[in-house]
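The chain below stands alone and is given in structure tokens; this is the form predicted alone.
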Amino acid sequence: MKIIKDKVAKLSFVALLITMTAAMFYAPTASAHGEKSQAAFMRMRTIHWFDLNWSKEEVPVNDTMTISGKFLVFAGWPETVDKPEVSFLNVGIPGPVFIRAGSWIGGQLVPRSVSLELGEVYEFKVLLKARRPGDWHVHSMMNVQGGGPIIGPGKWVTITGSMSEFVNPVTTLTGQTINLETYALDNVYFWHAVWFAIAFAWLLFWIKRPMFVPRHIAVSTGKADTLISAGDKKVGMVFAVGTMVIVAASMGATNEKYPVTTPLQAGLLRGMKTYQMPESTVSVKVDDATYRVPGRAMQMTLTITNNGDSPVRLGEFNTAGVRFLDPAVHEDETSYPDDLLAEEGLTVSDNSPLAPGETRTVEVTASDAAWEVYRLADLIYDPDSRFAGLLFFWDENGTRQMVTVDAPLIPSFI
């Protein structure tokens, strides 16, 4: 009976080991869009991305493209999310299909985390180099310490060519030019094999010992001391000492071969240059806001005052990267992603030019299937059901003004 138990336990352990090994080499492909899984209030009340531009929709391997635009760090940042005092400009892509060749905020290179101020607008650019062929959804993204990744709008980009042709040359501080894609790859494989072999030998040594059930019985009956012999302890010491010798020897050899090294650079960049938007002469008060669930539309009652010297009209409402336009006032010419653009999604009860000094109360409706497709309507189920967004006004000369809005949102099911 004991022999049978030992064999069953050993076979179970071997099966577990095989399963874990197989899992190490299996990586399923993910195709979902991250912005849909992020809470609506996170996308509406944290970072507002606008004026985005993807420089290319198709790019060969080794060629570059840029994502550029502006973002507003919303002044009404939610209390449940840590402030963006430590933030990192990033991109949302499905793995290393691009490499990030450079990132800039306000014209300043930002290879590390930055501190952002609430209520400020920043201009940004990210330079990407194509690596893996395929159709990929490429997003702007801001990582906030304690708040997680705040993902922005995404657009499909096609990479053509062969991944085998990809190179990533860099010049070190000693003047040596290397290809980071393949540099010291043989050494990486070698050390993985060494440590895997040591770990596998350690496991094999214990497989010959009583396994789970017999060990449990021995411990339960007070015979735990019989499970480990003096020889086992000696073998354990050999493994421990051998591991330390290998680490020390390899570290010494590495330091001798590479005497000039620098640590990974950390720290925080402060005082980032902000982008000065034209001063707005339009003020907006949200009197009421409701979301009609059956009609997939948000309705706002706005009191708008024009304090400028030229008539203006409301042309766009932007929230969570979804743009609702009034085509009579403004049409998109930037090839913005179709699924995030409601070209006729904005209607205003009276959108005639608002004269200087005039105050008008209007009903504004932003309607499109994007409310449901991008799960923005989930906002009505939050304990703090508030919406936020950007309103853009244009005058007769094409000058644009931006106004932020933030107010409670009441659901309507009729």
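Keep in mind that this is a model prediction, so the values were computed, not measured. Note that the rigid core is defined as the largest set of C-alphas that superpose within 1.5 Å between two forms. Residue numbers count along the first chain shown, from 1. Compared with the form predicted in complex with the partner chain:
For the candidates Y183, T158, M277, S349, the hinge between rigid parts between the two forms coincides with Y183. Treated as two rigid parts, the chain shows its smaller part rotated by 21° relative to the larger one between the two forms, based on C-alpha superpositions.
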Second form
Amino acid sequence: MKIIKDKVAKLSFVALLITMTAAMFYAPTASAHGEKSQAAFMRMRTIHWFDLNWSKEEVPVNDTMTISGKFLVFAGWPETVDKPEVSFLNVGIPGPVFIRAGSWIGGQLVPRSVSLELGEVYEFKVLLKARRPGDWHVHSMMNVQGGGPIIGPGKWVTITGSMSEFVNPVTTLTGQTINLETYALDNVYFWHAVWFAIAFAWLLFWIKRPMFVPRHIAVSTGKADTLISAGDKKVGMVFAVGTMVIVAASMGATNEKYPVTTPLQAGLLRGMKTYQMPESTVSVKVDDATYRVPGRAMQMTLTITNNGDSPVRLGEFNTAGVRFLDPAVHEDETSYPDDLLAEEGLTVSDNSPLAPGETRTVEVTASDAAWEVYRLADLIYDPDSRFAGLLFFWDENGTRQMVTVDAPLIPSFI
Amino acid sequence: MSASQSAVRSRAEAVQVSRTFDWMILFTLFTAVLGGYHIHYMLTGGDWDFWTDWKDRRLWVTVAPIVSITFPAAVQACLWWRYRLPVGATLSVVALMIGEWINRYMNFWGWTYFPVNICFPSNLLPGAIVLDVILMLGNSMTLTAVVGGLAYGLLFYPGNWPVIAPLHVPVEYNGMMMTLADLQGYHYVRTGTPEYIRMVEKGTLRTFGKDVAPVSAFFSGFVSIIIYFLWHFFGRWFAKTDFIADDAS
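Now the other one: the form predicted in complex with the partner chain, given that the block above is the form predicted alone.
Next comes the full complex, and the chain you just saw is listed first.
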């Protein structure tokens, strides 16, 4: 019995070693940002990103690219998420693989947090400078205080070259041009080395002599006072006074070397310029909406009224960054990420042009594997299972109108 | 060998065993403090210590000494009252800062590629050395808490200024003024640390105009006194040997 136990133990140990060794040879890169894990209602009912454009798909180190587009701060913002009164335009990338060379909302630089208004559309742009080679999933992103990160659509971008060539030149208000990538690094190392040397000297002074056992015996037998000599006290004084002198002198020298310094800058930017979309002449009423679980499709019954003066057709339904298109009306020409684009995902029971003044009730189906892949179907398990999205209509001249929809979603399991 | 026999046979051997024991204890103490203190400081000081664009004149100056005087006080209590070794604070802070440097270099730079000049740790060593010397000279917990705790808070900002000052040089960037530290925080994208999380320059210490740092340092020193007392008692309690049968603590 013991022999069998020993063999099992040995084999288990060998198996563990083999597993660990094998794991070393297979270490896939973790490149996701958890966008699929974010609650579906958060992605569908908070920030609607649209007209997104990634200017490049391949960028050499030190070169720049932009993510630009618009976002609608949804008027039906869920009650379970704090309003975007303090928000920050961010990008979802795996660390500083790019540096954020600039970010703008409505043409204003936004290095700080901003206050956004519900129901408004904003135009944005983020300028990125390539830093670390690799294939990176680059997302638009809005952080909302009390709401968390609201991640937008992402696209794969390749950075080529070598990170060692990356430079980040900045000219200060004192007229000095520096490379922020390595600026003041020697100074950091120098001062930390100086203080470590002093601290080690103090420690060495004490630990070079017998420590725990004899000193404990001395303390226990009432001879503690004999353990600290007059010489020790003098050395201690030298360390204490020396420390204060070095601190004072280094501070004075630093003030002389850097006479112009300012405090960190912080604050909230309000009154961001909104983007005025063309006035919509189409009104849409959602009569009902169901999500058919087996078919991975959402069906809506819409009553659409055209109050304009030219016929319109429904061409796109956009929710959580997933775009369902009717190719007979609109085709994407922006190289939108394939996994977020259902080029033939939108079917309308009667999508003939809706004449001015006409009202029509239609069945609209948005179907694609993206419902499952992007876990939007999980909406039915969310605390606020209403869906929302953007409908885009086009007239015969190619003029686009945007209408938001927001309604309860009933799941269908059969 | 019977239970009454000594494990060593000569004085030389006893000295050798004692020294071996010293190094074993020192190594164990150092690594234990490194781990415990590091976790404590990361949880309480956290971003104020991680990033240069958090190292401001108010909250960094106030928070860092208060949350970092803890382990030095506790380890001092053990090493001084049991062994008369005045190295508790320095040992703790050296352990913490070695752990921090390993973390910042291996993880922040080596793993996620943040430049070291944005994520270097704060310097806590001047205050720790002075804390140890005051305990040695005064042989008093109260004196060390009051004078040492205050000094620990007061020395923090000037002790870090030579490192942080170059990053407070202003820059004009796309029509806005910011410091180089602000620009580092903006350039080097932190997906999970949006700008509004940054707790800097908040508070009501406006009475002294732009000279906020000394007021913050004094306030930090006063609170450090209280925290020193508290953690010194923690240290004494942990250094008790009551759990060993027939042993008087």
